[in-house]
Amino acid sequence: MPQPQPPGAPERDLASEAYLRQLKKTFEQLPNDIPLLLFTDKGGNDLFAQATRQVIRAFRELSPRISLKEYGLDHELARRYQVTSSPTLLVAPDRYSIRWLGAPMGEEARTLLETFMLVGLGQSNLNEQSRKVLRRIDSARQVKVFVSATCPYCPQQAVNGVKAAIELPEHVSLEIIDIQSETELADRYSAHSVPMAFANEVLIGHGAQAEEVFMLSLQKLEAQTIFIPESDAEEVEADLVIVGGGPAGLTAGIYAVRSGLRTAIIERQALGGQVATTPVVENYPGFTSVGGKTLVDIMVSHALQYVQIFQGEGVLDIAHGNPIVVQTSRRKFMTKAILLATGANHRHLNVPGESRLAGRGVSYCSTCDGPLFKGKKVLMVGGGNSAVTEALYLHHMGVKVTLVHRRDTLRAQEFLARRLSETGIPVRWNTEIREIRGEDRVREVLLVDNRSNQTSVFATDGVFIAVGYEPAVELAGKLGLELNADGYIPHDGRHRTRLPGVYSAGDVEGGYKQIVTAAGQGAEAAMTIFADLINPYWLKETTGAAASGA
């Protein structure tokens, strides 16, 4: 019996058709052709070559501007362009030095789309701050960005490289390298956690970077973590600024705008927060089972119908006053209220070797880095829902995974624990990692039985860590907000902090760390903010205090 279509499916189909029509219209307006050269080996019958052709074929249906010619690795043009691996895709090679090693599938198709748009436009679309930094480069920069098809953070970093190559073609060359296709190259660079960017063989970025930070790292040939604008950028006036683009922030944005508030969302990394890297979500109402990234895309698409989102901007400072001033890496926001929906970051084990080997076998995202470990042996550390879900994901991907848990029972839901048992994934109970070892990459770990205190060495190719999260409270500190005993932002029952006009929602408050609760708290906070801006409670308190003083 055929399964019924979920509610809203026809609307999503219509939305997809409308999106394709809009893409075609956009391509029609591009002034430049987009010639592609594809180099393959052995007749180009391997899966990656076939997938590359399929992706390009889909894009060519959108525009006659896109053309494709295919050659073997023994062709004269392969020698001319120094192409040695299959498949390799060159994009407009007479104008730019942009090449793709592997197949642009999954998340990488987003990067390819934006690359085509920028090449067809003939402009980098860099903001003025980034352009100023890039123009200081007066020597060659050979950039390599390692990515994977399942990494939602990779497109942001890869497009940074594309923009640099288009803005400064005389100095910047770019290789976007798929770690699943180019495993040997990834091993050579120890690129086991993506995205990872190199320039002139120097690591300049691990993880997605804001545009300006990437350009500064490229210019200095050294990884940078912050960019201070040389002068004030554009000012944005708002009723509410939401810091954080996870479920809490996105939901708050929808509710705030629907209430009539001028609202902006600022997110320095990938939208969706932790959900974007969750392989499968099985407890969100309306979806029996849905990929975390798919759920995020639905949320973001909904939010964009209402609220303006400023992605890739890090908040540098917040000055509490009337108005509240929020300075990001690109502009200044003047707002009546601010909502901190900054979520939480991965908790670390804090053992020797963890930070040194991060990205070289130590990973916090199975969705991003799992493909590289297919057929290899890894440890998954943790005993909660995230650890078990990611262990199951790795197992079904073909990774030989063993779960390490410091207790004798799992904290994960019974349903997940049962699935873990059914798959036969080994579990090392009452065991902790004392040290992660390896020179250039993870080779082994030192385990300790916390009952007997006996140690043992476990040979492994990788260590995936899912031991919970720590609240992202740096901005709360900048505002002078004191944290509670557990390190979260204290608030009243309506998400107000002790500072008038400053609110919080989601994982940064503690409590149940679930997608549905974060979304609910975002909605609650937005409605509270709307009511408070109409009738500010802090003015009442000031008036009352003055009256009692009189």
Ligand code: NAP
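None of these values were measured; they are calculated from a predicted model. Think of the rigid core as the biggest set of C-alphas that the two forms share within 1.5 Å after superposition. Positions refer to the first chain, counted from 1. What changes on going to the form predicted in complex with the ligand:
Taking 2 Å as the criterion, H302 does not count as shifted between the two forms: its C-alpha moves by less than this amount when the rigid core is aligned. G273: CA moves less than 2 Å between the two forms after rigid-core fitting.
Here D449 does not count as shifted, since its C-alpha moves by less than 2 Å between the two forms after the core is aligned.
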Contents of the next structure:
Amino acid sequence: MPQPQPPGAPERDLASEAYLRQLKKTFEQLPNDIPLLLFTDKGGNDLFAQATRQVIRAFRELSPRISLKEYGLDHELARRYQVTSSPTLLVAPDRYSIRWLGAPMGEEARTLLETFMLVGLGQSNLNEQSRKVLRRIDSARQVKVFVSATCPYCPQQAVNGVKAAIELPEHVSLEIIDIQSETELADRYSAHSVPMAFANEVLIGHGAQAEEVFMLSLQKLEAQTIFIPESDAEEVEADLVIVGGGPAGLTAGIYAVRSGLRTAIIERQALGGQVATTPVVENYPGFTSVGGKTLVDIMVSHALQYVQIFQGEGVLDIAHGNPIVVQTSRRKFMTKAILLATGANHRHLNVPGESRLAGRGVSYCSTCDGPLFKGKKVLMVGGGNSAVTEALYLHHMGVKVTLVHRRDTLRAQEFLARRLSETGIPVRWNTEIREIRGEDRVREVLLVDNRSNQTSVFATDGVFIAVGYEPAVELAGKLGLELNADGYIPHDGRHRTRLPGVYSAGDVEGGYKQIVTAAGQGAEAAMTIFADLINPYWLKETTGAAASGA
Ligand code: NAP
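What's the form predicted in complex with the ligand like, now that we've got the form predicted alone?
After this comes the whole thing, all chains and molecules, with the earlier chain placed first.
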């Protein structure tokens, strides 16, 4: 008699007797039963119900651990399990909330096989990092993964859902939905390109995600693209610690590790610095136009191939000695060199109402808050590249934006200035904001024409501020580094500061402040550090300060 073959499994494997014997043996060793409940309509004679039955029959030939009971949609168990569509397959409903809507045919038989294995084992087989993330979930997650029989990427995403449902049965329920048999449901979720995963009605993943990325998306209820592993180490020894995970720090990390330096990047906030909130970047070579966050994700993924990133920990203290000791909110780093790539923070207008109404109409991030102002009236303050780029972004999103600039010419590049005038965005020249008003949220601003000194009131729903950045020099202060007249960290042209083993790169040094220049400075600094650690200039120089400007 020919051996049964789970439909959809790769033919070359299933054709092999040895493979089936191995499968049977594996199933025999599973400690738990795998009870299945199949719900069908009208005698279950439709194509998808028959296909489901056929697939299960093939699997049941492999193991007596798999049992099947079938009911109609009008059965009392259908009501109990809230089953309304045919066919619906519940897997071990006494222990987990895992169900298939539609037939698990084709590629989906691979998901079914893995599900039976995990349910039989009674384990999710999640890796440690994924488990840690998932364990942070403390409320219900209703997961829907849309799949199709012909999609080779779908099993990976569906199995992510299965693993989450097995690891955290008290919170995670899963529906795997075949879009060919559940066309209406697929239409309702616009799931026409699979796999597509939703949790609590929020899209958490489009395409197959790595296990850790799926779990993070599920935890945060927001699609994530990158997972940064966490470390429990209380002390880390390094050749180089980089403070700051923007373009300068990330590039330095890549260069340093490739030179052989044991390197760690510490970033207290979001990776990417200012770039992460830039709507669109059009002058980074290789990308004619790319979203700032997308560019950051690409840089971070690249950096993670080399360097460990400690995100979410702020540096509390630095002791300059041998080694240099960096104390963060989570651990201590002992390092031979430190690179300050701390970037810059938003400059404020410092006018009445600004801080009180921050987050209530006053914003420093158009990519973050812009969508909230669709169809509404806002002011964009500033005349540099940021203000113009962001005004264009808001305009294209349907926000009624007016630019307010304190002079009669823009500081922004000609290309951007031309685009601004082409779009017809109104500009209030020679105008400054004197006060931002509103009780609970921004309602109006008091403007002043700085030539005539005339004031006027402008009704607005929001004020976006892009008036430049202040260098983040707090750590330089802790180290006792003096700043130059403009408030930046002085260096010797090769990114060495006045202190041996302490370097700087990126916007914290001043200069052009472009993504590409920051990346270049990061690379230069890493190469200087590598050369210095092999051949320390501070042991050769007796004259003290290395930094000409220091
Ligand atoms: P920026 O170039 O320093 O421009 C700041 C703008 O805000 C200037 O127009 C300035 O007016 C105005 N301003 C400053 N303080 C003000 C105040 N208290 N009240 C009213 N207006 C004030 O800053 P940015 O536009 O944020 O750019 C920062 C750096 O990033 C720049 O080097 C820029 O080139 C770079 N960047 C590049 C891109 C790109 O290439 N795609 C995009 C964004 C930013 P004045 O002109 O009168 O000084």
